[in-house]
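Next up is one chain by itself, shown in structure tokens, the form predicted alone.
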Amino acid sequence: MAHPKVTVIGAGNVGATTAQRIAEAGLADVVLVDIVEGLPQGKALDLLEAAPVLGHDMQVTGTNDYADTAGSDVIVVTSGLARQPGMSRDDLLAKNAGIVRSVVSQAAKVSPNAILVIVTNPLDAMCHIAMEASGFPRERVIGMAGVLDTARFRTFIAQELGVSVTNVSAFVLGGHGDTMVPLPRYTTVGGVPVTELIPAARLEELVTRARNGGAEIVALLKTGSAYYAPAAATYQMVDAILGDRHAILPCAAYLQGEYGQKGLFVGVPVQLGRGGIEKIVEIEMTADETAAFGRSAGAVKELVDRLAEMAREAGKAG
């Protein structure tokens, strides 16, 4: 029987670690894309030849072609740029922007059924031209937010209570970083609310790290930004989807007016299988919390509007 297919955009560091823990979990047969020659073969067959050691037998490639990704069952989009020194936030929508519309167009000509998870920052508004991009259903195009914010809140609270991370169940809405919304009083640690273990102003100190996660990683990193997590993260979306688990994970969806809002792509609870999203789960929220995740829908609004904005200009400057 034919492993199923996944295809990874993008050779960088998150993409590249991301076809990893895919291969090596004997999840699926990995192509990896990128525009630099080269750059995608030289990782697959480095990926490739730890196979042996791992006892996988995966088959991992790297193509500067689409045509190679052809019959992908998910696709994976990475490629994009960091936001360098003098950047402004424009320039790096309008440059990401860019660079997902073309790589989904072509991706999902040649894979017309398959599941995109998008990964490319600023990762919400990424969503839309993706959906635009590919023209595809919105059970078939999900962001990869919620699940590396949701992640990185279990892994403060487990530091500062002394459990493991397995015990800590978040949870994550909204937008990706600086306006998710963390539900403590939906957060539990071996079942048991995290209200009553943290105190409410520490509480929202761990929900600030948390929210600033990224960004921490990047200062110390100096150059470069994190990717083993955001890796981790990208697997096991694409572990319930290709495993048709029917988990519920936080993933960045199209809202048609689940939570009051209409056409926008924000993080919420979703329950993930083989089709993609099988059911957005929407909860009872406190009137602070739906507050919270309106201001971070407006965050996600500004951006799309931006996109438009910026559209409609170059159509009158071409």
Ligand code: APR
Given for the second form:
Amino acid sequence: MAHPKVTVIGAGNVGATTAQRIAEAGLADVVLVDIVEGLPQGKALDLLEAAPVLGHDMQVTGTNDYADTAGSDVIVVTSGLARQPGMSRDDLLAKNAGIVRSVVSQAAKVSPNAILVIVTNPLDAMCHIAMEASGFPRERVIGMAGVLDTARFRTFIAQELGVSVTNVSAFVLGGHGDTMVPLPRYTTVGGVPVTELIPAARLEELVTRARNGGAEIVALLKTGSAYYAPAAATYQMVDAILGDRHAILPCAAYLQGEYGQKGLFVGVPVQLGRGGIEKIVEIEMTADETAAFGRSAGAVKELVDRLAEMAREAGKAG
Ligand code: APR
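Switching conditions: you have the form predicted alone, so give me the form predicted together with adenosine-5-diphosphoribose (APR).
Shown next: the complete complex, the earlier chain at its head.
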């Protein structure tokens, strides 16, 4: 049987590391795409030459041509720019929106049945662009955010209690990063609610650290941002899809009335399988949690509205 095919757009840190995980796990053949000539080809060849040592038979190829991505089962989008000194948030938003729109429309055309996994930031806004540019239904446009945010939160809880990370199961909702909404009462350690194990004030410190997890790594690296954990999180989503696992993972999904939101991508628990999003899992929230979720959705809406405004301005200028 032919291997599944995954296209990873953007052969930078997150893209190349995601490609590595997918190939080395024997999950799928991988096509790496980038705008820079030679970069995806070089990294793909390097990954392929690791295969005999690791003992997998996945194909890894690099290209600058979307024709080579045709018939992909999953398309992971990591292409984009990092914020440069002197660049405003709006500049970054506009630049990455342009990149995501261009790559998604080219890739979707030749893989009309693919599932899109969006990683480029600002995540929730980029999911909107990807859905628009592909014309795909919401089941097949999914943003990677919550798996990474919960992974950070789980790491800090496990460190705090000196237990295995595999015993910690965490629950977050909302936008990626700053506006994420962790739900401590649904966060458990070996089945025990974390609220029974860590005092509220200390737990709040861990929440804050998880919320600023991306910034903490940028501050250490100085040039560039996190990529090992983002790639691992992306891998888990691709594995849930291709393995038809029906796995419940926190992802950015397009809400159509769930959680009281309509027409917005926000982080919620979803069930992932071969068709993409099989179900959006809704839970009861307290008044405080509902308010925090509403603020988070509001922050996403602000960016989406700003994108629409910029498109109108560009239309007028043109
Ligand atoms: N088409 C294809 N690739 C592109 C395009 C384009 N139009 N524009 C930029 N790229 C490529 C760059 O050439 C680069 O190789 O995207 C890659 C981005 O890689 P890095 O700069 O290493 O960024 P990375 O750390 O991988 O992060 C990528 O993921 O987590 C998010 O915030 C992060 O938005 C960022 C994205």
